[in-house]
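Let's start with one chain on its own, the form predicted on its own, as structure tokens.
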Amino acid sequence: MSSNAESTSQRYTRSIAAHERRSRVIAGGVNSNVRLMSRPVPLTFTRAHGAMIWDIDGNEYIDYAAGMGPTILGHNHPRVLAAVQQALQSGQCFAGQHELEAEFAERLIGAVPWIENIRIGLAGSDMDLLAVRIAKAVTGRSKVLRFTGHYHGWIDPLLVGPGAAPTPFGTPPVGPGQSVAAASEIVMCEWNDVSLVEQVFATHQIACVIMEPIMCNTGVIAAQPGYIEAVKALCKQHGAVLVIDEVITGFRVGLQGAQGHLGITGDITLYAKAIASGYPMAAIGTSRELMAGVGRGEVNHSGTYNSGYLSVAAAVETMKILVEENPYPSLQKNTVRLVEGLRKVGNSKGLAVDYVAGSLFQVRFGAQEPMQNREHFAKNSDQPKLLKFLDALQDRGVRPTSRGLFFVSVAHDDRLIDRTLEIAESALASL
């Protein structure tokens, strides 16, 4: 065994043992396939606080994975923790309603003026499926247009399997066990090309177009000027519904999400992740008209754990903090400082940092120019080199996501950003 392999093994001894134990009784040793990508094995964590997280071996990390985006206030924010602890005294699963549901809905609608009605669920995948169901019900059509490199949950028909993307558009590839019949209702093309959307509308009866307003599941990529506006106009022209998936960007790009930042809104908006500071909750928001079928019970949306008391308590307190304290100017300032610092230390090593707005960004090795879509990103991202860099960061105590996405929280202060830049420079030097 090489010295590097030995040092890695020693650093993660207990995580390796814990992973082996889990793997005997849990498929792959994880409960989300995204976590399979962790190295040297999916790590085991014991606690987190603020911007820090600790693994079972006692290693300390500046945490930019942020629970894959939810902990915009940092781990265990005292006000959110207090709200959840108070809620614990009342119960969790009532098989009925509670007063916090209305309070959350009122606060969300008050913050996001284009929403009139909501429903609460557990995860972004739930809300994506409900949005598609609503669109199909109101239009009487079955086809959905989605974009290569965007992500809208792990459930059929919206999950895209491995394989070549259709060109210029077509049915997406499916993975083992996925429904070919369900996938036949999906039309997929590259993002940021209005002509492709025009071609799809010319050849298909589309119920809805679903997109991330900033592409965050393959890099961090901005919409071209006028692109979302053009797609919205095409949807209106052809009687289709525009669904904006703000599962990642909601409350992270700003209080009104990417739509507020860009000044363009869809017909249906989806939220999750930062909505409840890491507690399991998601929401869909739209007009009363589009939600009417759900409210009458005609368009089904059900779930035993929807609007769990603890999660809604966390969401209400998160909304209060975001409105009362307005952390967004400080969040953006710190994020931009980290982005600019990484560009400065990494430029000579080929490190590119893709940033659009808010408190998230992507690192990669490739062309410094802004990326346009999934294909452009793939051609300009040296994945083996990125993985080596991410390993070097982790070994030195900085933890982004396993694909190089960074989420900055309120708890990341100047000291931690300075330390991150020092570690990044050392990690780059080791490549």
Ligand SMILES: Cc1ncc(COP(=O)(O)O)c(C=O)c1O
Second form
Amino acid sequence: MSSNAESTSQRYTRSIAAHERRSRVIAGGVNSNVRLMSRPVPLTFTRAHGAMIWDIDGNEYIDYAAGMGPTILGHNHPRVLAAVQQALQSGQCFAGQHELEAEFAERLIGAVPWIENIRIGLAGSDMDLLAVRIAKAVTGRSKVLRFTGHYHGWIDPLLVGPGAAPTPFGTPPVGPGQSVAAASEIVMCEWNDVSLVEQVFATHQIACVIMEPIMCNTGVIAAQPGYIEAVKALCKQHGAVLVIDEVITGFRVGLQGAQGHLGITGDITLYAKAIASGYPMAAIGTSRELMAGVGRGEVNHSGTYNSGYLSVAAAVETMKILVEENPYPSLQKNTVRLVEGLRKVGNSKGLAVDYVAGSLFQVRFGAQEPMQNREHFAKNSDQPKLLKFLDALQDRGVRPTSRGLFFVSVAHDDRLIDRTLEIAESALASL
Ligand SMILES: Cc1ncc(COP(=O)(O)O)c(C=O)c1O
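The structure above corresponds to the form predicted on its own; please give the structure of the form predicted together with the ligand next.
So here's everything in the complex, that chain up top.
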């Protein structure tokens, strides 16, 4: 074993032991497949506060994984914590309604005025499922157009096999155990090519088009100017529903998400992550008309844990803070400082930083130009080098997501950003 490998395994001794223990009783030692990607093993954490997180070996990290996006206010924001502590006194699961539901809905609709009606669910995947179900119900059609490199949860009506290429005229590949029948209702297009979407509409009866308005699940890739507008026009022309999946971008890119930033609106919007500071909650927002079938009980949306009291209390408080304190200008300023600092220390080493808006960005090794789609990204992302860089960052106390996405929170202050830049420089020098 090299001395480097030795010092790495020493640094993570307890995490390695904890992973071995878990792996005997929990498949892969994790409870979400995404976490399998963590190195040297999926780490075990003991606590998180503000912008920091600590693992079981006592290692401290500046946390840019941010719960995979939710902790926009930092971990355990004191106001959210107080709201949840107060809610704890009242119970959690009522199999019935409570007053915080309307308060959350009114606040969301107040912030995002093109939404008239919502439903609350547990996770982004639930809301993606409901969006597709509503679109199929109102159009009477079965096909869904989605884009390569975007992600809409782990559910069969939207999940395709890893690396699935655009197949506008065939069924996309699926992973073991996934429904081929469900996949036959998915039509794939490469992102940022209107002519492909036109071809699909000319040849299929499409119920809905679903997209991340800024592609955040394969790099961070902007839509070309006019692209979303053109897709929206095609949806309108052909009577299809446009679903904007703002599970990552909602309340993170700004109070009105990517749609507010881009000046576009879809027919259905999906929220999760940043709406509830890490407590399990998601929401779907749309018109009263599109939601009518759900309200009448014809289009099924159910769930024992939907709108749990603690989660909605966390979401109401998160929403209040985001509206009252408007952290977005300073979040963006800090994010841009970090992006520009990384470019300064990293460009000569081949590091590219993809930033579009708000408080998230992607690092990769490849061409500096903005990426256009999944294929372009794949050709311009040296994965082995990225993994070495991410390992070196982690060993030095900086933790982005395991694919190089950084989420900045209000707790990432100037001092932590400066420290991150010093660590990044040292990590790059070690490659
Ligand atoms: C854009 C997008 N949609 C949907 C989902 C699924 O959300 P969840 O993991 O809460 O089910 C994710 C998860 O990362 C996502 O990034």
